[in-house]
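For reference, the chain that follows is the form predicted on its own, supplied as structure tokens.
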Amino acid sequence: MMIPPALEIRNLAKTYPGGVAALRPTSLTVPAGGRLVLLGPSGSGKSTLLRLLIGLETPDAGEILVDGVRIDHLPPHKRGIAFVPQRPALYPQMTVRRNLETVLERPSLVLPAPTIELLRLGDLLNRYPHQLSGGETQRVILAKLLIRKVGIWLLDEPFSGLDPVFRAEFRAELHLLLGLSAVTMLFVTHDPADAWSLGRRVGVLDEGVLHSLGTADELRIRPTTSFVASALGRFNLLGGRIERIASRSDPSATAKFDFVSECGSVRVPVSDSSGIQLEPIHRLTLGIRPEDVRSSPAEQSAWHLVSAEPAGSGWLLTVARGRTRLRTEWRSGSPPPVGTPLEWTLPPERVLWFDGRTGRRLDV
């Protein structure tokens, strides 16, 4: 198996007319053989990037390489990259056969059956494109990937227009077709699952701004920021004020502080937090993951379960008081119905805090 190349780019930046920043000065890199995933919402600069590296629009600023050569000088066709959009398309008038044709190195070649028999397409050959369903499409676009053999792969949530069902089996295709093929991936998209489960490494884009770059692992359990926390989704974010708890004792004595939610339904003492400057901060923002907050039924407590729904191989509650919203995992069977009365407690060694103004984390 050939040895794939390598992306760099090297503080790449594009501003359309009006003064819109699509991507500020931006720098990465996807190493051969990578599976980079870009996370963000629509808006976020994904697309652009993308289009960028495809050469279908040109950037203001930076360098594009490939293996250390530039290739930001060079016509799309010439620049060794395949790029799937968030809605590709077949050439209507032709059949499946000749669709997959049209990227063969030459006329005279036949299509490969490994290709065809692991897409399973065989089925499809001699339909047209407005036969095929969403999930037959992709299959045939992933087919053309293969055949054209090119080393390097841009997707533009190419996953967006297909129901839940196909998506989970379409990651699963992706990366049994990544496992054959030798190919450096970067995939962009705003939906956290795509993320987990294809990216060796993951990015998190916003407003043109690569906030945060690393494994998935990484970004999961130590966000850098309260906005990174929010995209790779089901994180707990709670917003609030500091109080500083005076001792009247002890006037003298080290300040403590709480954190109390903006609707007071949650107070959390946060002054054992090492490494924590908490003086000149006066808005907070707490973190934590569903998986870390302990919850049991309770025969009374302000708080209640309001909805539960499956997640792996357990469950994911919400838990309300008033306007507050907390997530908790439930493992231990059956989840408790619904309005149920709910403790829950947050270890502190767990619990991850934001600055409420810059959304920076205050032990990085």
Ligand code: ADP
Given for the second form:
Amino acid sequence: MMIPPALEIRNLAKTYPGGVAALRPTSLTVPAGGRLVLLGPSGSGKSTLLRLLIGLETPDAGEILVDGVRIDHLPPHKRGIAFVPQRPALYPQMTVRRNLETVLERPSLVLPAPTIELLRLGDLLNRYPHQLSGGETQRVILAKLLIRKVGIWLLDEPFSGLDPVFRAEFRAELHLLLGLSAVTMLFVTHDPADAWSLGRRVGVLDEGVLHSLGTADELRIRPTTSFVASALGRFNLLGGRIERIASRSDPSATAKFDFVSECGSVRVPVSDSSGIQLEPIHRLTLGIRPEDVRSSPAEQSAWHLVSAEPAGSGWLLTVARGRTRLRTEWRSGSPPPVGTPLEWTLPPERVLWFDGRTGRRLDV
Ligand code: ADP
Ligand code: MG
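The structure above corresponds to the form predicted on its own; please provide the structure of the form predicted in complex with this ligand.
Up next: the whole complex, starting with the chain shown before.
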């Protein structure tokens, strides 16, 4: 296989007329053959970044390099980059065959049979786009990517318009293609599932700022900010503060501290060894992954099961007390019925602490 190019951006920034700073100066590299997924909520600057890379927007500052050579002065079609926009469209008045032929390097070439076969498009070539299902349309779009034989792919939430079944299917399809192709990919999405399944490395984007870059596991297990933790989906994050507990029986005893959540419904002892400064920080956020919360049915509890959904080989339960909610994984067979009182514990070594104002991890 050919070695695909490396993609690098240096201090790339974009503010739209009207003053929206869609992308703050950002630098990153996708090495040759690398697959980077950027995860961010709507409005975080994902499409802006990709549109700058392909040349549909002009940056205010910064550089774009492919294999070390600047390309930001080139028009889109000369950049050697293929781009699948957020709502990819086929030409409605053309058959699938004609749509695919538009990306051939030269009109005299024929469509590559292995690609047509791989994406199961043989029977669809004479249909028009309105005669395709959502999944079939996506396969045609992937075929266009492959046929272009370009070494860099930029994909802008290509699954977002699909229902969950198609989404999983398309993800699998893309996985297969990536395994067979020499490409460097930058994929942006708001869906953590894309990050887990497609990204060798994952970054988190928030309001035009790249928060964190690491392997999916690094981010999942040790998120650097509470925003990163929340972007990953199911993380429990509870705002609160530290309370000093006075010992009535022995006022001279070493001070003890509790974390108390905003509504007061979660209270967790905090030890000196947690690595956080106990007094000066007033607002804290407690973070814990659902798989680290231990829960079990109880005779009586202020907490009740409010919902259960299948997740992986077990269940993801939501337990609530008033407005405070906590998610926990359930692995011992079917979950109890909704409404069941549940008690839970948070193993202290699994709890992560974040500064309530800046969101930065404290226990590092
Ligand atoms: P995302 O793709 O992550 O949803 P976008 O890159 O589309 O985010 O948008 C980032 C920010 O820039 C948003 O606040 C959006 O409203 C703004 N924005 C996007 N395109 C334009 C534009 N052409 N003109 C002005 N503001 C824009
Ligand atoms: Mg977008």
